[in-house]
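Only one chain comes next, encoded as structure tokens, the form predicted on its own.
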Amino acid sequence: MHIKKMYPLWLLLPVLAVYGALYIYPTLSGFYYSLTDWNIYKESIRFVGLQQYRDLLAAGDLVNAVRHTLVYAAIVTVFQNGLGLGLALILTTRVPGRNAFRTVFFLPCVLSTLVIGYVFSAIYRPEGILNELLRFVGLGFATTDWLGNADVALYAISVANVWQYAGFAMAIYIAGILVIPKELIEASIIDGSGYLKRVRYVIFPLLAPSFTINVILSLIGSLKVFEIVFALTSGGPGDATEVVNTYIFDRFSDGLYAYGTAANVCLFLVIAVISFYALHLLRRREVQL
């Protein structure tokens, strides 16, 4: 007779100490730290309650900041997602190499972050790589200095992150589309229904899981960029392309230590509202589908 054995919960007592002492005790401290006076400047802290939060909702500079943030990831998941798809949608078919070009388009999102910034800082540069091939082809008028113009750069940025992360999203789907049963697109096919209709019909309605993991990951991931932004820009040129987080930095880089964790304790809040409120949504999606 097979007995199931049981181990006793104090096995979980180091996995839960060193969650606790890396995770749960930086972030109590972070809301406790947002609600007083640290600063470089002062040789104690003292307890000022919500003032912090009071002049960061005076702050016009991190207004603008929050709208870059939100403009940044709703291309990026917009567009990360809608490349993803369409490559795993081309390389599920029997396309010649189809193994090595998924290689390919996923390798991108194990690189560094900093080192795709430094690549595409040369790429676009005015002499750059980008600016060459566009006065090859015969447009030259559209050439501009990418990361110098305020009114391109955060979209040049949201480029970047999205060649980077395609990938990823492309590995996601591809796991989905596998998983479909073959009888379903079996049936389509006699029933005489075309590719496009057995995308719109049969595969993109059972990808619905795979749909809400990928557009949660780059909603999150994208409302909580720095690397990239910090590796080409900096949030510049002057701040038109200055998000939380890099605005966080530079609280950070000027001492006021209460001000940036309480800047960062709302942007936490932010994600985890937008976040769950996503994600009830494709829940809901993925019932009615």
Second form
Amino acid sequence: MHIKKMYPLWLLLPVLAVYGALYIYPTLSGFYYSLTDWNIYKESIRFVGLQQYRDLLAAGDLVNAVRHTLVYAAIVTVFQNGLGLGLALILTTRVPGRNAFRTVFFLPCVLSTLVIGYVFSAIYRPEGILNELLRFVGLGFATTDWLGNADVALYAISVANVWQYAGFAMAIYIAGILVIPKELIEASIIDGSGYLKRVRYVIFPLLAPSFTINVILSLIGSLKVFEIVFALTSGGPGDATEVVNTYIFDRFSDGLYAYGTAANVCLFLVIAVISFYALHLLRRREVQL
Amino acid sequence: MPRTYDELLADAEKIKAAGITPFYEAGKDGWPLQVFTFSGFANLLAKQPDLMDKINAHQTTFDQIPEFVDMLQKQADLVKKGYANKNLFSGTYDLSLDELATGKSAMVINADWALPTLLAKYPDAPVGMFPQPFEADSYVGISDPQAAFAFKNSKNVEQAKDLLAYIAEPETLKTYYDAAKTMPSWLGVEAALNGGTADLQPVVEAGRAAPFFNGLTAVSVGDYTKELQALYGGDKTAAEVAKALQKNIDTAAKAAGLAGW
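Would you mind giving the form predicted in complex with the partner chain, to go alongside the form predicted on its own above?
After this comes the whole thing, all chains and molecules, with the earlier chain placed first.
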């Protein structure tokens, strides 16, 4: 091929070396270490087969963490995309100051997640901004300790996550909307479509590639969630907001490295299966122009 | 100063009636919740000196020690009786010191490592300490002192030994303990202590002290904090928390391949 002559393949080597050393090798060695008895108490590492996985199943607390992670991922994926799409639709019309709004909504996703975590801690505190606001508008009965109440803490964290990344989804949707050929929109206007019909039958189907990438990114990101949970609740109170990554973190803190690694392999498999299945489903509905 | 647990509860009731939080619990940070049993366990060790050996040989388990489960129940009851701060899962260690120093809360269950921080911010805070009165002459738990080590294959073994010898000199120790204001773990070293620490010194010097039990178990106690949060939240009973603590130990002990598991 023409390109082969212009750029020799060995130029890939530096990238492959970095990728191999920092991603492929740790991932594969992780699979291996999950089959050993590696922990802080032992001087040497021994191969023990599937023992760690059997212990994981027997202990049963990973199931709880997986359940929280799935609920969290579902909420974040739905609302991050719903909100992102809504913002993108509004900010691609002739609304005044749309560029300023685009910047404002995108800004949170360039901030450190830990910073977002501390900001939301202040918002969610019992005497924090949210409860004061609720009391001010006469909804005092709805106030609670948002991160201390086991029934709502997981949802409160997912709101912080949606707030942070809805702007990122918005940016991808805006890019997708802007490349939709004007003729198609104009043709649908001439055919007499209203705004909602135009969104439903013209814009949304043509946005399918943006939709696919956004859904996949938010799914993977939220299944792997760690920092925001760690900053807001560390998985507590009790294990009310324990997600798989905080569970793995705790097992490593206990010095149970192989056990934590086995949990990590489980998370990897769950993410791979869900992402590939979602990708397969979403790809089918993408339209080629 | 309350001498029995009933007296403590009666005092808490009076404090609560006066509109002050009897116990400030740092439920968000979580680790301070451990001190209640870490320290109280010293009373069980005083009565059964071989208790820890039995636990470490897996001859008994935490959930089979009724006194331990009872201690957890007492801890849960502090919350149930309304003696703890509202929204205790937002409570942090830093806030607990503020609340104590400013008199918004009457008591904090913690160790004297809190005093230097507290007094740096509130030099005149009238703060003292007393042992949790599980017994008339209650024992206290101590976080056992750490040791310094030198690596024998180091290139600078002699210098390392010199440094350790310097640290162990009476004059250095005096300087250190005068600044740190913790109870010296060296014989013959006198230090000027903060009021609260001085309150407990006679108890420790009378021998009514034992290390926190997490320093005595053969393996890590795991994430005991999370279990105590579940106890406070009403998600687990005292017996279930004791079981969960034992489960953490069982998991680690099996991983370590200890005899008895």
